[in-house]
Amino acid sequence: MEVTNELLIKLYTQLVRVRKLDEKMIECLFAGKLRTFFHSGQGQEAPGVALCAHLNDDDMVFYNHRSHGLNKCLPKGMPAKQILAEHFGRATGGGNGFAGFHYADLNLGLPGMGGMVAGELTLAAGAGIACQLRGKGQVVVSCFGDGATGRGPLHEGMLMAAAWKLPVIWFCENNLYAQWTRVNVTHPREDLSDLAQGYGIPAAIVDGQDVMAVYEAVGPAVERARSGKGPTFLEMKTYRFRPHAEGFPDFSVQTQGGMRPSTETEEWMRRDPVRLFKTSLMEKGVLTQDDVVRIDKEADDEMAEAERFSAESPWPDPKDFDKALYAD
C-alpha cells in the first residue's frame, strides 16, 4: 500500500483516538461510571492502529485483553460510543451489555475475545482454516501478550497453521509484563519470535513504538497470508505505562517493592508512540500546528459524545441473556 500523507494523517488520527478513548475510560472508571475494570493499553497504541491500516472489513482480528482490544478495535470500525456503552453495562454495547468489554461485531472482522489469556488462540487457527476453504483471501489475526506465550494454545495453534499454511498471523505484543512479572523470569530467551523457528514460521521483532515500523513489517505478513503462503509471527517490543489495571497497586514498580525500575519506565515513556510520530510528521510538514489542534479536539468531542450516549442508553432487558447466550 502506497504511503500516503492521506495514510500517515490516517494513522496518527486513530492513534490519538486509541489515546482518548483509553484516558475517558479511565476517568470514567474512576468516576463510578464503568461496570468493569480497565486494562489501560497507553504506550501500546502503534501496533493495532497500523495493523488494522492493512486489513478488510472481512479480515479477522482476535484482539487481547490489554486495553479491552481499543487498539485494534477502534481502528477496525467499531464505534468508540459502542465500546464505551458495554463497559457501562449498556443495550447499545458492542456485547448488547451482557458481555463486559468482550464486544464483537462479525460484520468488522472482530469476532471477540475470552476470558482466558490465550484462549482465542486455536480459535483464530480455526478462523484460518475457514478462511482457507472460503478461498476469498481473507487474513486472520491473532493478537497476545508477551504472557500467552507461555500457554498450550499458542504452540498448538502455530503447529496447526504452518502444518496447513494456514493465513494467520501471530501478532505479539510483548511490553515485557505478565501482569506482574518480567518476561524474563518466565521465559528463557529474550526474544518471543524465536518459538517460530521450530514451526518454520517466519518471523520479525519490530519497532513497536514506531508506528510506521509496525506498517511496514505487518504488510509482507498480510500479502503471504492472502497470497496462501502461509502464516507470519511478529513481535512487538512495547511497553505499557500504566499499571496492569487500573486501581490496582502496580506492584511492578521498583519503590513499591515490585521489579520495574521507575528508569525503565522512564526510559519508555520518552518514546511515546502518539508524540514520536507526531514529531515526525510534524517535521516533515505532514502535519501542522493547527491540524493537532483540530485532531485532538475531534477526538475529545468523539468522546465526550460516546460519554454521553453511553450513559444515556438503555439497560439491558434480562429476558434478553438467552439470545445473547444461544444460537437460533
Second form
Amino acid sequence: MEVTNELLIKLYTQLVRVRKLDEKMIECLFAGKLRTFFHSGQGQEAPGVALCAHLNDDDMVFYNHRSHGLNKCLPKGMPAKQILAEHFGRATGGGNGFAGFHYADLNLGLPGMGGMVAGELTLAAGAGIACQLRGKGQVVVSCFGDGATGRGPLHEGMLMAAAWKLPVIWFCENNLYAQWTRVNVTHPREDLSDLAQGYGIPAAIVDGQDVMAVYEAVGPAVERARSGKGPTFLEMKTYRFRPHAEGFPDFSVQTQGGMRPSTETEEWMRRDPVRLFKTSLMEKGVLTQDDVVRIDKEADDEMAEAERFSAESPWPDPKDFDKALYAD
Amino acid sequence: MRQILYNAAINEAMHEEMERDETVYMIGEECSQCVWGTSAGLSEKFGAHRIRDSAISEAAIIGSSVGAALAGYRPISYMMFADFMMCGADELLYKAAKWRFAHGGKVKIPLVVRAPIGGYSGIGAEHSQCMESWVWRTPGLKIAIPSNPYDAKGLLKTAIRDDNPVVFLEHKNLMGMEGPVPEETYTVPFGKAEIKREGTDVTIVATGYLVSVTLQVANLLQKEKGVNVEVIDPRTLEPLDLDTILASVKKTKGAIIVDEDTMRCGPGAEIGMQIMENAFDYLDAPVKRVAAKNYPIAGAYLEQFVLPQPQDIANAVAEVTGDSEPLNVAGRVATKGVF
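So the form predicted on its own is up there; where is the form predicted in complex with its partner chain?
Now the complete complex, all chains and molecules, led by this one.
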C-alpha cells in the first residue's frame, strides 16, 4: 500500500481517536457511569491502528483484553458510541448490552472476545481454516499480550496454523507486564517472538511506539497470509502507561511496591506514540498546527457525543435472554 | 427395514450431511481412521481438507471449530474419547457455549462436538466417563445421546444442521449394536423423548447405553414378576422433553432415572428434581436414582462397583413399587464392554 499524506493523516487521526476514547472511558468510570471495569491501553495505540489500516472488512480480528480492544475495534470500524455504550450496559452497545465490555460485529470482521487470556487463540486458527477453505484471500489476526504466551492455546493454535499454512497473523503486544508481573519473572527469554521459531513461523520484532514501523511490518505479513504462504508472528515492543486496571494501585510501579522502576515508565512515556507521530508529521509538513487542533476537536466532539448517546440509550431487555442464548 | 450398526448409522449421517453442505467438515485426532469405526470412506470421498487429522490438541480441535463456526462453517469437532473434551474446556464450555449470549445474540456457532462416552470396558477413570453433567450445567449447549442406530443417524443429522453448538454423546458400547435404519433420508428432532417401552407400573427415564440394559431388565420384570415398566429415552437432554416424562410419571405414579454419569449432580439429580417440582403430588414413592457412585470410575475388576449395574435397576423398581423381594437379574442381563 502506498504511503500517501492521506494515509498518514488517517493513521494520526485514528491514534488520536483511540487515545481520546480511552481517556473518556476513564473519565466515565470515575464518574460512576461505567457498569464495568476498564483496563487502559494508553501507550499502546499504534499497534492496533497500523494493523487495521491494512485490513478489509471481511478480514477478521480477534482483539484482546488490553484497552478492551478499542485500539483495534475503533480503527476496524466499530463506532465509538457502540464501544462506550457497551460499558454503560446499554442495548445499543457492541454486545447489545450483554457483554459488559466486549463487542462483536461479523460485518466488520469482529467475532468477539471472551474472558480467558489466550482463549481466542485457537479460535483464530479455526477462522483461518474457514478462510482457507473459502479461498477468498481473507486474513485472520490473532491479537494477544505477553501474558497470553503463558497459556497452551497459543502453542496449539500456532502449531495448527503452521502445519496447515493458515492465513493467521500472530500479533503480540508485548508491554512487558502481565497484570502486575514482569515478563522476565515468568519467561526465560526476552523476545517472545522466539516462540515462533519452534513452529517455523517467520517472526519480526517491531517498535510498537512507532505507528509507521508497525505499518511497515504488518504489510508483508498480510500479503503472506493472503497469498496462502501461511502465518507470521509479529512482536510489538510496547508499554502501557497506566495501571493494569483503573482504580487499582499500580502495583507494577516501584514507588507503589511493585516492579516498574519510575525511570522505566518515564523513558517509555517519552516515546508516546501519539506525540511521536504528531511531531514527525509536523516536521515533515504533513500536519499543521491547525490540523492538529482540528483533529483533536473532532475526536473530543465524537467522544462527547458517544457519552451522550450511551447515557441516553435504553437498557437491554432480559426478555431477550432466550433469543440470545440459542439461535432458532 | 434393513438393519445396520450404530457406527454405520453415524457414518451414513456424516456422508449425507457432508454431501449436502460443503461448509461441513470434520477435525480431530485420527478422525480419518476413527477407532470406533465411524469414518469409513469419508476421507476418500471428501479429502484431507474436510476430514482433517489434527495434532493431539483438544483445545485447538474445539477452539478452531468455534472460530470456523464464527467464520461461517459447520465444523464437526471429533473427540476420540469424551473424557478428552475437558482439555478444551474453555473452548467448549465458555467459547462455544457462551459467545452467542455474551455478544447479545449477534453471532451463531453451528458446531457439533462428537464425543464417544461410556464405561463397562474396564479402561479406567479417564477413558470411561459420561460427560452429560459437565455439559448440561452450561447454558448454551445442546446435548444429544443416541441409544440406538436409528436415533444415532437422525440425531446427528439434526445436530449438524442446528445453528447452535451441540455435544453429541455417542456411546462406545453401542457401536456394534444393530438396528433398523431406513434407506430414505430422515432426521430425529431435538426435544422429543421417545417411549421405548409402554408400561403402567413405574416410569424409568434412561439414557444412552443404559436404555437397552433397562429394556432387558424391564422385559424380565414383566415376564417373571408381572411388573409393567414404562421406559422413556429423552434422546436430548438440552432441550429436554419434560412433558413426556411428566405425563408418564402421572400415569405410573413412580419414577426412576437410570444414567451412567455420576449420582452427584448428574442427570438423575436434575430430572428427578424436575419431577419433584412438577409432579410430586402424583408420586406414590420417592424418586429413585440409578447412577455411577461418587468415585472416579475404577478400572478393570473394580469398575463394576462404581458403574450402575442391571441389578441396581431391578432393586430400584422393587423399592419404588414396594416389592420386598427384588428380581435377581445378576448374570442374566450382561453389561457389554468394547474391549
